[in-house]
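First comes one chain, alone, set out as structure tokens in the form predicted alone.
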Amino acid sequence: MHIIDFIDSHTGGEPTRVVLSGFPDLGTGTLAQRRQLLREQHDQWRQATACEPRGSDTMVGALLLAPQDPNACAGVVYFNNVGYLGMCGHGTMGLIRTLQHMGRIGPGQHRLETPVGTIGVELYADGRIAIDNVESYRHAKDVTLEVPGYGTVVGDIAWGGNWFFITNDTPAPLVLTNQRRLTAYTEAIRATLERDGIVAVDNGIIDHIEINVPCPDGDADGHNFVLCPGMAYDRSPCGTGTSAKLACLAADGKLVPGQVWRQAGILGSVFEAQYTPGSRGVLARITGTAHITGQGQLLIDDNDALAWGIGAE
């Protein structure tokens, strides 16, 4: 019976799951190598622990890793039902939120080492949580895109640690009860990347795909639905998702370093994020809160046919 230990928590209703202890030991490299060590060797792990019967296809995994950085307070490798992630913000600000629980850390500032960089967070006492994330670019401005039931949609690609493609253009409102149709409409649009092969720098895969509008109530400034890699939308504002629309507001000049803006999820719940000038973006902050919604521990029976989660190879 292989033992995980684990600490949930959700960000603005989206759900990460921080693993404390029970993965193989991946060495001491750069967190993008040790991502790299999980992906090729171990990846049955990241299956048992982020897909069905013991997660979901909303969940995100956190691997607490150690820092090679000794100012950093820890290093994390993030996962999904599918994959892994570069960088991811709603994970971040459970993943302090669970050192925090934890009593590993306390209200300040800190350092979080990532795949994609070493990033700062600072946790405030009244429990809020602010995320300095890596620098936030546009890579590409109105790329137009023909897709298949939708007619012609525009967007930008940008980088907020993760690859977006972000449009303004929506079948329908962004509340709940449009979710499935607006699902069906960001896959279709991630198909027609895949379909003229248009992918970002390095031949970055554009892995997310963002709505994003003014709000209707005024209760923030932007609204958006984002649909993740493992094509369930994400619950949160989306702390990477918002990071890139900074990166486009800031390049067509509608928003100024230090201007705070109001990041509302498809759920209602809202980021603040602000930027000061990076080399060729933007570094933004993005502010949240996340709160723990449980621990224990995930049991492996080898002898279960679906020990290492549905869909595994």
The other form holds:
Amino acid sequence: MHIIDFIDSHTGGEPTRVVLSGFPDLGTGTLAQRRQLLREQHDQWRQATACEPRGSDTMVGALLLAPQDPNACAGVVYFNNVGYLGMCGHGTMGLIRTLQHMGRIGPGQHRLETPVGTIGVELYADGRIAIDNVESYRHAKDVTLEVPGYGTVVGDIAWGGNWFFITNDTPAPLVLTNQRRLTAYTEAIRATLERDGIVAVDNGIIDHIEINVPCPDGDADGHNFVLCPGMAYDRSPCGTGTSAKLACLAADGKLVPGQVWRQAGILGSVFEAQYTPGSRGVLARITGTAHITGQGQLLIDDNDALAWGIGAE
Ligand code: PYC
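Write the structure block of the form predicted in complex with pyrrole-2-carboxylate for the protein whose form predicted alone appears above.
Following is the full complex, with the preceding chain placed first.
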């Protein structure tokens, strides 16, 4: 029997499963190198943790690792039911809340190593968590797609730690009861990007699709629906998606440095966001809260035909 120790949390409704121990040793390379090793040689551990029957298509895993920089509080590799993420905003809030729950950190400023760079984090005494994300920028403005079944869709391609196609064209209001329609629409956009061979910098796959519209009730500035790579929608306002949106707003002169942007997700949970100018785009600070939901051990029995997760080869 293999044993994985974990702590679960949610951030605005989106789950994070922090893996504390039990995964194979990935050495002491950079977080990008350790992610590559996990992907190429030990991917079944991701599948066993994030996929059914132990996980689900909404589950984001956060493998807790020793940082290279002794001044960082931890290193992390984020993954989901289909693969790996560069950065993850809601997942970082879940990880920081978990480290606090474990007594490993307290309120104050911290640094966290991720495969796409080191980020800053501030844990406030009242439980809020602010992330100083990697630099976010817009790669392309007003990209026009002909999406089968939906017609012309226009959006921007932007980086916020993952690649996003962000549009304000929507086939239906952003309410939970429209979730299937919104999922079908954003899936169609992703398929069109693939069909048309549209990629981002360094052939980066644009694997997150975000509808972002003004918030109808004025409770926030923007309201979004984000389709994640595993075909689940983000229950939170999406930290990396909010960072990418900020980069677009800044590039259009619609948000000035320090101005607060309240980003609501499909469930109505809100991240507060603001930025300082970067060399290429914006340095976004995203603030939210996370709550612990569970703690335990995953057991992997080699005699179980589905031991390594449904969807595993
Ligand atoms: O919060 O950045 C985020 C995120 C990415 C995928 C799911 N959540």
